[in-house]
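Below sits a lone chain in structure tokens, taken as the form predicted on its own.
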Amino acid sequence: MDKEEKKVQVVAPEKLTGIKLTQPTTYAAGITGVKVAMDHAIKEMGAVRAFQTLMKMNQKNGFDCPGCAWPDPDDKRSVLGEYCENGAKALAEEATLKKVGIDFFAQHSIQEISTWSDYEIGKSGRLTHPMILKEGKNHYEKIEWQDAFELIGKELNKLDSPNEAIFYTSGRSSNEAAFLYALFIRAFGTNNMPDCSNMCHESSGVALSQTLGIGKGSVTLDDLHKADVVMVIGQNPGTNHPRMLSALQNCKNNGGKIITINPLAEAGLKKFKNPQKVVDYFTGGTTLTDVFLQVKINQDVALLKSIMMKLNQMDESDGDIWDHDFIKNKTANYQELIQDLKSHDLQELIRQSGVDENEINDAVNILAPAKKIIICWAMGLTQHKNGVENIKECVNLLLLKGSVGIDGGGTCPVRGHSNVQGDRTVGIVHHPNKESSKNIERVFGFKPAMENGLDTVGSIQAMYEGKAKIFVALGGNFVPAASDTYYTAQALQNCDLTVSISTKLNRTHLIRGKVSLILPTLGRSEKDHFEGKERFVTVENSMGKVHASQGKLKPASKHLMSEPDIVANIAEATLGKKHVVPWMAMAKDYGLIREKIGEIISGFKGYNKNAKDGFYLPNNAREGDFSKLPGGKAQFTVCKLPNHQLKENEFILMTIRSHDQFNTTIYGLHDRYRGIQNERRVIFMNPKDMDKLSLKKLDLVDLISEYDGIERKANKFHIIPYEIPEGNLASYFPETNVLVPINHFADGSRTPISKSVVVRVAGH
């Protein structure tokens, strides 16, 4: 037996590294971010390795980027690179020479681990050889990987009810690992499918649904490029999507014109140097925004409201700035839509967005002859209560404008992990579409389950709470990425059985269940073989096309298995190999997955035959097809103010990356636009409230939340005089998802309020 040690860190360690601060940048990439991509990716690969690699890495018959789903050029990719900063180094992070293997796991206890911080976890190297975690034992020991499916399946049929188990989804799956996992989920007889959207884009799924008829966005990259106006809300592109910056360059280069609305004035919405264009090295690259509106965190409804205020007055006047023949014609509720804007007070919408109104009035100006209108969100909408009604508010401008169903206009909310959109479009849902059941029963013979299942938050409380007692993951990180961290982290401790199927060590690993499973999968960037053969795999971009992905690399150990090869041998050794699905045939051939899928799901015809030169999948509201709807037409949509009634004392949080991490992994510890480097435990503040708390630069304090009596801390954070409205705050997850309330969330998707937290300061 393995003595006794203390309990696990849930959360990153509170030590602090050293903090230096400078100007934060006026542009975003140029050679600066050339030389900071090719420095990672040689110090995790080789210059060779990575040079070579780097020039496949989303291009034709190449594979996919492991990072973000922003969409590749239908037509010619850049010979220089079609990869970003940032999607060089996730690249570094999965490509990287470092393994993580028996010996580290025999010399370095679950315990120890756990007090590294979140950065040195990730920079541990990659995992080799399936591992198990046995009760009562404090390391990590190497499992045969029949014995570890018969474990699992032994385990699954245990249970007195499917619904006691938990079968969470990552963004990075493909669409043959994400359609096969659903599969055997549904055959095993549950729908407890939480997914990584439920804490990201969720909101934008649902608003999308009932206002325009699909959960996804409408437009296209070549739109961007055509666009009279992108307005970019509640996102930072230049750090979570810096290949989206060249596709507004575009858009600036063909005239059109760019209103940015966010809290935070972030480099890459200022100016941007591309790096792939000679010119921008010798000027002072291209000024992307037009108008900022820095307005209030959460108040993007009242800005909103005043813009449309502002243009409704100037149509009822003139006429001809809402497309009133769209209007009639494709829309319901428009009259209740202009009514609820006129209740309102102008001045009042204001003061609430914070925004000065010349300011506004500079927007309004850009917005009134436009047309071909693009709205481009992310995490800074959707991570709210009233995250739907902020999408549905969006939806509400274009719908006036008759911006959407038209080249150059539309709908964009921009997703996060490569994969999360396809993830969702192969079957990771939690309530069961009846369609795609109806034709899982006519092509596999079996009835799956049609009980609505489980969504992230809703699993989380069941393990809490002891009614579900196995968990499962495809992939992710899960314990950080999630709200509420001290609380999930118990969710899963009161577990029997934990299995994580990675490429990567990362925190949830060392929160253990009674006994946890380490799964080692190839990474998106490698070869893989089976008999000699090479085989692919398929993505959904942000933009809803399918595209072929395979890895050039040869594999981090000769022991990895392939995510549909995991879970095909899970499905089998849980249902046994008589069950009607040929489980393992589907394993071996891909094509047969991809057949498969064009049987089932809509839109997928043709799939396997089409993979590899990529198709686009049908989408009603990018043709202007309402039909689905009621009465066959767009839905305009009354929402509410946000009301958040703050005591003194008290700000409004919203969490964020730095520009040295994607989603829970980090690659550094600098956040080089913001004038932050080698230290993550920083809150960004307004100097007035700075001075009405007594509080100077670099003063550490405790971040406080209190929601329905229970109090939350978060300790030991620099503070950073920034330019962020008063009242407002900024600090990185995951260290601030400690203050996140589980039991608070978006109405209508259940989207953790983690951009809207209310807190105190305290000093440290």
Ligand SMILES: Nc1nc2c(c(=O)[nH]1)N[C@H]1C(S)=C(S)[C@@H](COP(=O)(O)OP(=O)(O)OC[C@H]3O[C@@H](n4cnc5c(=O)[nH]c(N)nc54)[C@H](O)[C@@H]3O)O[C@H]1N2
Given for the second form:
Amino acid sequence: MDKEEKKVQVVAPEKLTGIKLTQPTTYAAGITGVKVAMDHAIKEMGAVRAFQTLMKMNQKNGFDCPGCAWPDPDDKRSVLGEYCENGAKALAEEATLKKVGIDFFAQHSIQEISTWSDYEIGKSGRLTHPMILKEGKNHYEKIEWQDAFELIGKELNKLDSPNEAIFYTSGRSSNEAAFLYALFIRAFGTNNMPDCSNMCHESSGVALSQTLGIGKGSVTLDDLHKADVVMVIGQNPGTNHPRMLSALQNCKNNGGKIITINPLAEAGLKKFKNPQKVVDYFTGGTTLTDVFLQVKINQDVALLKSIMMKLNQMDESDGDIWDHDFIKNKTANYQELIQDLKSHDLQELIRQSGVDENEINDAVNILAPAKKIIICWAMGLTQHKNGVENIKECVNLLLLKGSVGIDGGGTCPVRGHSNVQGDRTVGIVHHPNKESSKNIERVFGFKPAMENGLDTVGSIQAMYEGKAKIFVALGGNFVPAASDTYYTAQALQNCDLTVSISTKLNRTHLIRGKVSLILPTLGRSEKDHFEGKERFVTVENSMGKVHASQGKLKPASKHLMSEPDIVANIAEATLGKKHVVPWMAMAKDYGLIREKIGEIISGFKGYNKNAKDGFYLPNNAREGDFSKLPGGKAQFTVCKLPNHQLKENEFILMTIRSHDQFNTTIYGLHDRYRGIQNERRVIFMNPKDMDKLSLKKLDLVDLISEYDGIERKANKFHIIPYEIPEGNLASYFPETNVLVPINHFADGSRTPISKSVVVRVAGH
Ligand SMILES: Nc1nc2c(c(=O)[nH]1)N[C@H]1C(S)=C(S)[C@@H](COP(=O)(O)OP(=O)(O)OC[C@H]3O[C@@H](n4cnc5c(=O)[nH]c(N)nc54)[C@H](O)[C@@H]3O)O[C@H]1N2
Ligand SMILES: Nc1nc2c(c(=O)[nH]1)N[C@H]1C(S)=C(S)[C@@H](COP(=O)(O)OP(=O)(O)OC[C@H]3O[C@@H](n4cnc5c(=O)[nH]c(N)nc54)[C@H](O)[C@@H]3O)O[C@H]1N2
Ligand code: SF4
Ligand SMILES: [Mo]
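Could you switch over to the form predicted in complex with the ligand, since the one displayed so far is the form predicted on its own?
In what comes next, the whole complex appears, and the chain from above leads the way.
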């Protein structure tokens, strides 16, 4: 092979696919949603298999949807199916009949595959065999499982320090797999456990732990139905948590109100036609949002401050707006917060937020008499430099109203991956928890690593600088998901060994260390047999409920191993057969893993007995118990306003999801609700900004970001005139990740600034 051929494309080709524009829709779901869901499922899975499997998804005794982390109802499940359009797409993607086997890799070099789009790579199908990419080779070849494990063990043991290894986790792994993985990593001697959460809800975890004493949300699904007001901030549930719309509809039917804060008028937040309610087809569905505040990107703090100032003025004149008993008994720093509010100029805050004052007044009038308030949020708040403070400002409002720890009120960070929350609970954290460390020592008789490990950004930097040499990923697609794609790719290419435990082929598999391994694993929807016995796993949803998930489909290949089996084998190959932890026995019997989780992590007593019915984990904020916080009180925080010094012709770009993707997995090329067909290389821009730059609809442009003197470029995007605030842009992730600088992230959580990247727009 010549030198040219050896280059792998680390980013997807900047190739256009033939855009068509339609009108953005005004409602989500409805009959089109059902049709699209079935089209995807039938195309990938075959009709009979698709229908049968979908009926088992999110049912008791069935399997948990591999899509997002939205909870299922506690009791009654719908006989029509408990899933949404994007849940069906997630299943179709996993349960596809297409295969990526030994022949596939013999036929296609990594260089060739890298010239395909991420959509094409994903559509190749399911991985079927363990594969190795040897040093200097361009094709993956088959390797026996045992040889792969021995190679990993040998390489890990060769390192000068365990801290030269990085162990990534994406949030789809079960509690059992994640617990075993974390246990192994800490027995090996490091806490280098970067996790997809670091790029996602880390800001929520940090803000909530510091203010309310628990890094998770406080509400249940039932609370959403009972709330007086639900605020949906920085979240697009119609696409990313579609069944949340049923909960919002329920809330509305019970007399609740919804306030939406978003730079985009997302379809699902306007109107929802419930696919399970025949009446919705005739009545046009439910209008969900009562007040829409079209905030400028990253001006939520300004907006929330202006809302709180107005409410505070009402409280000072009439009283009874804030919950003064709650504030007095349960909170700290109230005076500081009020003083700070008063130090701002209201009109200046309103101007900065970009929202019309009359609309702010509408929101204020809804909030004033309300007590049961829930704030839901996702990436629109977390992925900014002030991501942690964005969330603390939401907590401030809830605490002022006494809305935390009551029925129908509280915090609702809406989680991404279907078990990202569970993975963290059972031990995937780079800052080791003292209590569970002590318990590990008591239960297993070894001292787990105690030094703080590296998070996602820290791991990438360490690999880039040659300080870490082995990268192991339990799921995920690290290179396109992380920021600064070229930098991240170089970091992996500097490694001696890269290992991916995956269900499907993705770009990270092509970005090799000296040697690379792909270890194919079972998906959620598949039967997990061991010596003739069927096993089940457990997961935790966005609201802290743990429950069982049991796959129903025949596995994509008989050569797949379950995630716990793979982890246990790696552990044994690394630590030896005589290690104090019975790795293989635990992998064989997940009940034993659950028993140990019960002994080590609080809240899991009776785990095996309760797994099938499901159980809620303890949640101090839900109970209104803040005793573990300073002074035993929930904490108000004085939050600063974000400071963006934009130069002439600079914009703030948010990198968001289309309706047809799950993170880096591209289901299709449409973004139906936003009126985009057959193209992902688009930038949404305000028509006034287009005029300023003399741009016309569909013109082609490049994006340039410049941080610390380094220019980063993403080329060839169609300009789409869109109802987005002036000075703001939106485009899809992961195409725009090349623009996100590695060393710019949220203060306190180190979450990359994926929703506020400063860019210039240039003609292509
Ligand atoms: N179908 C599908 N489901 C998914 C995923 C998927 O890719 N596809 N991903 C999963 C994962 S891992 C996650 S974390 C979640 C992500 O769920 P979301 O957070 O809903 O995903 P994003 O597309 O990143 O959308 C961010 C929303 O925030 C808004 N926004 C951006 N910046 C700001 C801001 O400064 N202020 C405010 N108020 N709003 C802002 C955007 O307009 C957009 O509506 O979804 C999960 N579910
Ligand atoms: N610019 C920008 N970047 C972002 C974001 C953004 O909004 N903007 N969002 C961030 C967020 S919120 C997140 S969570 C991360 C996501 O980062 P990741 O979690 O790393 O990425 P995914 O695309 O979800 O990973 C998909 C891959 O997971 C594997 N997989 C799927 N199911 C399973 C399974 O059951 N087991 C195993 N072992 N593997 C499986 C498949 O091989 C698939 O290719 O991206 C982040 N990156
Ligand atoms: S809302 Fe999320 S978990 Fe529920 S079916 Fe849809 S994608 Fe799956
Ligand atoms: Mo996420």
